[in-house]
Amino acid sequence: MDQSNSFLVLFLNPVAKYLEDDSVSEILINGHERVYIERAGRLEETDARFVSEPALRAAAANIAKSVGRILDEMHPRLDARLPDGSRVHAVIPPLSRIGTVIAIRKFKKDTLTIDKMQAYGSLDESMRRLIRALVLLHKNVIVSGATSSGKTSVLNALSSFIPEGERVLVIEDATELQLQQRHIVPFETRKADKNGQGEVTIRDLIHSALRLRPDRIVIGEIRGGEALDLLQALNTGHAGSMSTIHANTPLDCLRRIETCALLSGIDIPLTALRAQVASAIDAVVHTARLSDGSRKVVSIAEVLPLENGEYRVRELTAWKTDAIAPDGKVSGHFEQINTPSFAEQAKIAGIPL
């Protein structure tokens, strides 16, 4: 048993075997008497028990303080990052209404790269070469998709086409990118301590980003209002930046940029705003997690400009499924649907298509 699973163990001995088991992706603990796990991107319930609420609430409490958190009456929510990189989110009662909550996400120690995405089918040939090109052309992309559609891992995967001898600045509320070039800067936020102070935000990391002289800007995850930084960065020449964000379609990932922009604080006109995200985003690829518990790269759209002050994409190609077995298999094809508006750029910069 490596360091950081026995930290785990150490406090979820009921858990353990699946905290070790790499073909566990996520432990969801929901009251002391009843645990699921994903596998394969499939729900299983198990046979896991917890001795009682107080010890399950124990051990939450332990975890925070290891962690150098707080979870109690005052501070009912946890959101905290292991030593190994696994995530955990807990809820203690009242606010929870079966007891404590424990979500654990582990951290993967293989990194999923371009070649076993396309060898287990989430993308084909065609799409590789347009991911790659996209990169390389420096245009800002966004991985959009729903919970644990594996966005993370696509982004991965598109960082691995940056090309060597660019500084690339990656900023993470926790760090979960694994990003193969020399010039890496890493960031990760800081939550407020107990007396909700030093806090430092996504926001607050991007306006040093800037100052840092980046070639390329990889965040994370954008949730809140650091978007609108994001749009004006992506506006005044940092191209090829890139980052994810939950969206269920590639039209919604441009409606989720702007509400988040929204939220920065900044009053801004909506036209002006819709001018910005349509200017600032090249092309959004998007993740889903299918039926049978597969992920792939279901489309990869390019963003054109504004039409009577709406959103418009363009498809360039996508999955289709054709048919669904009845042990729940989905099968389906890649189908290129246009050509790149950028597809002379990359002829002339030597980027097959």
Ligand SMILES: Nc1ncnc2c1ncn2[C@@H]1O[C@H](COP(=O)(O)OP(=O)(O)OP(=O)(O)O)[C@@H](O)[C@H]1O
Given for the second form:
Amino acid sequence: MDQSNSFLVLFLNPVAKYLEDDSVSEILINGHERVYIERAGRLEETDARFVSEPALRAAAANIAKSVGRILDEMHPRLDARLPDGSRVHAVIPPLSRIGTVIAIRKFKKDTLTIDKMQAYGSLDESMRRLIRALVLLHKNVIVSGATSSGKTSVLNALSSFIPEGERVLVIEDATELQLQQRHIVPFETRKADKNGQGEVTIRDLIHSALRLRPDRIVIGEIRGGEALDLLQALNTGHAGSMSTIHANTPLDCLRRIETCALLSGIDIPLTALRAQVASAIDAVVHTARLSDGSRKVVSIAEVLPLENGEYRVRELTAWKTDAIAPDGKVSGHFEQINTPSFAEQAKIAGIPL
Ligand SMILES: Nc1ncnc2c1ncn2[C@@H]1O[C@H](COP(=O)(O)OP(=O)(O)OP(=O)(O)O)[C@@H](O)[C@H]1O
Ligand SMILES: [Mg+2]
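Let's compare: the form predicted alone is above, so bring in the form predicted together with this ligand.
Everything in the complex follows now, all chains and molecules, and the chain you saw is the first one.
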């Protein structure tokens, strides 16, 4: 346990052993008497307890204080990143109806490399080559999936294929990505202070990034109006950019980008917006958490031009579940469905598929 985490252990003594246990990825506190952890992708209820609701509430307030924030009646929600990189979100009563609720997403010290993902069976060798080709050919890629399905991890893996020598601007709400190349310019947004001042959004940082001569732009996650700024950046160069979005299927990913772009408040006809989405995004890499807790790249799809104003994708690979054992264990296989339209382009560039 590093020094920076020691105060956490102090405040959250009842769950200290989970903070220290590297096999635990999340700690979920639902009021003082109920604590869950996630381990190897599975939720488990624990017997950890806080003495009382006021004790738990005080712990949450202390965490807030230690990072210069306030958690009280007027500020009943806390979003914080701890010095060791772990993310904390807390909500207190009366918003939460079961007492103070805290979720801690622990920072992973060892990066989940694409080698490890492959070893875990999250993707196979041909998908790895496909992903590498997408990056080397400067395709714009969005990683989609549900909450905690492994989107950020896959984005991190994708980014590892960016060749040295390209200038990459990285924009995140809270630093999670770990790009290893030399020429990286990482930015992090800033929340408003307690007087509501000083907020810097992803949109602001895209604006700056575009003036800083990026070869590629990597955005941690698209959640709102910044989708439109990203689309415009992609349609005016900066090919090879990548991001993630919460969506249920590759097609849904395109619709979600559209919905987010509409949140920008900038008036743009729907047909024009759809055309922008379809031309800006080249491929969607879709992730899922299966019923046994394992994460997989369940689909890689190319984005096709609009047809009658509707989005279309062409699936290149997909996960097929063959059986689910009584203990929940999922077995299945990856299937190659279509040859990528850029197969020839890859061949010419000497990139094996
Ligand atoms: N392929 C994988 N194999 C095993 N564990 C994984 C895999 N991908 C991700 N994980 C683990 O799953 C958890 C969630 O991963 P990640 O943060 O990448 O998901 P996400 O979809 O970006 O989540 P969020 O919706 O919160 O942004 C992390 O603890 C991560 O280490
Ligand atoms: Mg994420």
